[in-house]
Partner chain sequence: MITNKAYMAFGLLLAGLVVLGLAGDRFLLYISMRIMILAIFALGFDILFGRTGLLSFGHGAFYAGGAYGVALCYMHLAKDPLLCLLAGVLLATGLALVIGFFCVRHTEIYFAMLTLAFGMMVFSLIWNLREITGGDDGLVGVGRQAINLGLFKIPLRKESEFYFLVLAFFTGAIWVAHRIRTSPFGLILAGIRENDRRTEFAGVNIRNYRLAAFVISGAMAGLAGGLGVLLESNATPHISHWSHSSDPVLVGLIGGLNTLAGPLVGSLVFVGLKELVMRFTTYWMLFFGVVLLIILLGFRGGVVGTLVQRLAGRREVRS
Amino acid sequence: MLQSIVHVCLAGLSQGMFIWLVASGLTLIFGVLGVLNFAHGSFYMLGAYFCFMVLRALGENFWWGLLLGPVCVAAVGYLVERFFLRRVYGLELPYQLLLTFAFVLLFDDLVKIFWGAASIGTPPAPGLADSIMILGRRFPSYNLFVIAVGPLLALGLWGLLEKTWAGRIIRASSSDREMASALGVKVPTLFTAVFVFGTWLGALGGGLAVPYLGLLTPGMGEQIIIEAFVVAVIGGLGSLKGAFLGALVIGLLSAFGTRFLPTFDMFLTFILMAGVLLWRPQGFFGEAR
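What would the structure be for this chain alone in the form predicted in complex with its partner chain?
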């Protein structure tokens, strides 16, 4: 019983870390730009595919893919923000939402055109291909690596936002845009930078998912974007701390749900999301509107 619970916890934690990586970029972009980016899941998907492309090109080494893939996706994010998203900031929310939705459609098909509609098997990460024994059952060591990377990244983000000059600007403009612009911040540049960085975070999640999933499928972004929405909402849209804890909650909930209540695990996730939206729309760590 203990063994089973520990393993379910571990599975939930590693699942939660991917959601966290995607949700962190999503919530960061929402906090600063005020745009809820449907295409963020597509950046996760692109991250995975670009990572795969690079690792193919550079001798089946996953680590090169993880390093370079997300950077390529960040460049795509730059193009999206600079030439499309920027034109709709002044419009009503639905238009912004739908613009990002257009990119979901675009990227889904582009991935099919370049890599085919079928799933692609991927190699494991060099050095982390095996598994280790935990309480008498095997657990993939790569998943442990992911569980470690998530909090490290959270720590890094926290340091970036709290301790650096750039972070202070981001925080200032996320709470008060006019204030930031009064302080001399070039808001358009800041928006582009944050969007590109957020995109990179999502793509990094996708890159990390390559050995974890062992399989790339063109629809992989649509599943995770909804989970990331749930997490960002639960934690509070715009709150990184909330997104981190929310991702842990959702990861664990869905792991336990799959194990013990398979019929209702998806239902539980969404009823939690709706409940938070109704009872505390600013989430658990977001500021009141």
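Just so we're clear, the structure is a prediction, and the values are computed from it rather than from any experiment. Basically, rigid core = biggest C-alpha set you can superpose within 1.5 Å across the two forms. Residue numbers count along the first chain shown, from 1. What changes on going to the form predicted on its own:
After superposition on the rigid core, displacement of the C-alpha of C9 between the two forms stays below 2 Å.
How about the form predicted on its own, since we already have the form predicted in complex with its partner chain?
The next block holds one chain only.
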């Protein structure tokens, strides 16, 4: 029994870290720009496909794909923010959601045009294709790698936002755009940089998912963006530490639900979200409005 629980916990942690990688970019963009980017799941999907494209071009080298793929998607994010999203910052939330949802449909069709509508098999990550023995059962080494990457990213984001001059400028601009602009901060340029960085985070999650999923499919971003939104709501919109905690909770709940209550897997997630909204509508670390 202990063996089963430990392995389910590890599976939940690895799943939660993938959700966190996507939710971190979604949360950062909303916290600074005030935009709920429904297309963030599509950047996750593009990160996976671009990573696959690069690794195939460079001879099945996954690490080069993981390095260059998200950078390519970040360039796409720059174009989206610079020429489209910037025009809806001052509009109501429904306009933002409609625009970003349009990009979901656009990117899904572009993936089908360039890579086809069929699923694509992907290779394992070099050096992490094996499994290790934990309590008498084997657990994938790559999943342990992902479990380690998630907290390191969280620590890096905390250090960036709390301990650097750039982080202070970002926090000041998100709190009072007019005052930051009056003090000489180029707020539009800063917002573009934050959106591009958030896009890179989502694409990094997609690149890391390439060996984990084993298959790439058009529309693969829809499921992860739903989970990322749930995490953002539970943790508190705009709160990175809330998103990290929410991702852990959702990952573990999903793993235990899949193992012991497979019929009610997604149902448990939404029951948790409903309970949090009833008990604390602003989420774990969100501010009451």
